[in-house]
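Coming up is one lone chain in structure tokens, specifically the form predicted alone.
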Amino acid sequence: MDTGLAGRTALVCAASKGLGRACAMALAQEGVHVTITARGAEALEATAAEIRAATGVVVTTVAGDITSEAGRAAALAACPAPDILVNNAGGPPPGDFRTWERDDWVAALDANMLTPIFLIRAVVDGMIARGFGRIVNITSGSVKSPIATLGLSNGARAGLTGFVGGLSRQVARHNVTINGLLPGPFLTDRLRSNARVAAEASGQDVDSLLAERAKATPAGRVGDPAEFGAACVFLCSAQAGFIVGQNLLLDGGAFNSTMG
């Protein structure tokens, strides 16, 4: 399938590792010129070099914290008029809500609700004027099936999803779509980090917990980030213009429901 994306531009946030990296690589393989952001400059440059070597597209790097005003300004200065925006930011830590203070909640909202909204605000009118735009928000499977220990993420990401549900239907007539990608367990640093926390609490080892997590899914495994990148490409493709305000769950069938 020709996705119709060759020559377009994308801003992909938190893209030095994990699912953001997978999305940037997959878009670049379709001929999209990507601007990628991350806090760690060294890992960011290494990823950029890999994408360039694999695809030959233009890759621009912006080291900084996308959840800060300065980080967003730098990213938008480097890529002021993207055809594609992939919102992504590391999720807040797991824990017990009884221990979270107001600052913990504000940080979660800043990173996982307000940052995507501010970036959407910055680029959506340009997309409307050009008659093409694809915005993909990487959120979490917890949006549909809350995870008890990830209350900060549950709340912040659900807030973003509710906001996008309204906005996406206002801009769809201009061939601008906004959708969510909801990852379940994918083999990323984030999954390993959460497994380490759980291992310390339970006395088990990390690999055993990851194996248990894999067996718990109907697919019998955790996801490959490349699969996630391919789903992102499809939502960004020219053929996906009729997919509006949806939340695509990639979890190996773990969420048990007749209706997605």
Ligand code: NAP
Second form
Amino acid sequence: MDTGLAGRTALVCAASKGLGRACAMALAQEGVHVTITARGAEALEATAAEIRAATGVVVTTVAGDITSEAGRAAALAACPAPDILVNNAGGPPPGDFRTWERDDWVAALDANMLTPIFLIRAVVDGMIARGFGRIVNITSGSVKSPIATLGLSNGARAGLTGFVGGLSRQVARHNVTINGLLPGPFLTDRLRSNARVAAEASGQDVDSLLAERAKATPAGRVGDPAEFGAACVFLCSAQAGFIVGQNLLLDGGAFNSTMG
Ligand code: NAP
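I've shown you the form predicted alone. Could you give me the structure of the form predicted together with the ligand?
Full assembly next; the chain just shown is listed first.
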């Protein structure tokens, strides 16, 4: 399938590793020139070099914290008029809501709700004017099925999803789509570090905990980030203009429901 994406530009946030990296690589494989961000410059440059070597597209790097105003300004200065925006940032820490103070909530809302909203605000009118735009928000399966220890994530991401549900329907007539990609367990650094925390708490070793996690999905495994990148490409493709305000769950069937 020709996705019609060759020559387009994308801003992919939080993309030196994991799911963001997979989206950037998959878009680049379609001929999209990508601007990628992350806080750590070393891993970011290494990923940029890998994407360039694998695809030959132009890869621009912006080192900075995308959840800060300065980080967003730098990303937008490097890529002011992207055809594609992939919103992503690290997830909030797990914990017990009794210990979370206002500052913890504000940090989670900043990272996982307000940062994507401000980036959307910065680019969406340009997309409308050009008659093409694809915005993908990386959220979490917790938007559909809350994870008890990730209350900060459950709350902040649900807020973003609600906002986007409304906005996506206001911009769709201009061939601008906004959708959510909801990861279940994907084998990334984040999954490994969450597993380490859980293993320490339960006295189990990390590998057997990850194996249990894999067995718990109907697919019998955890996801490969490349599968996530491929789904991102499809949502960004020319063919996906009629997919509006949806939340696509990639979790190997773990969320048990007849529909949706
Ligand atoms: P990961 O492997 O830890 O990668 C996170 C990437 O984001 C890294 O490149 C990291 O680089 C960058 N990053 C983190 N915070 C940033 C910030 N404030 N500004 C700029 N870049 C930042 O994580 P992942 O598994 O890909 O997860 C991505 C998102 O999906 C997270 O929000 C996570 O909660 C969510 N999620 C993941 C899973 C899963 O199974 N993997 C499941 C559900 C939800 P630096 O650290 O150098 O900044």
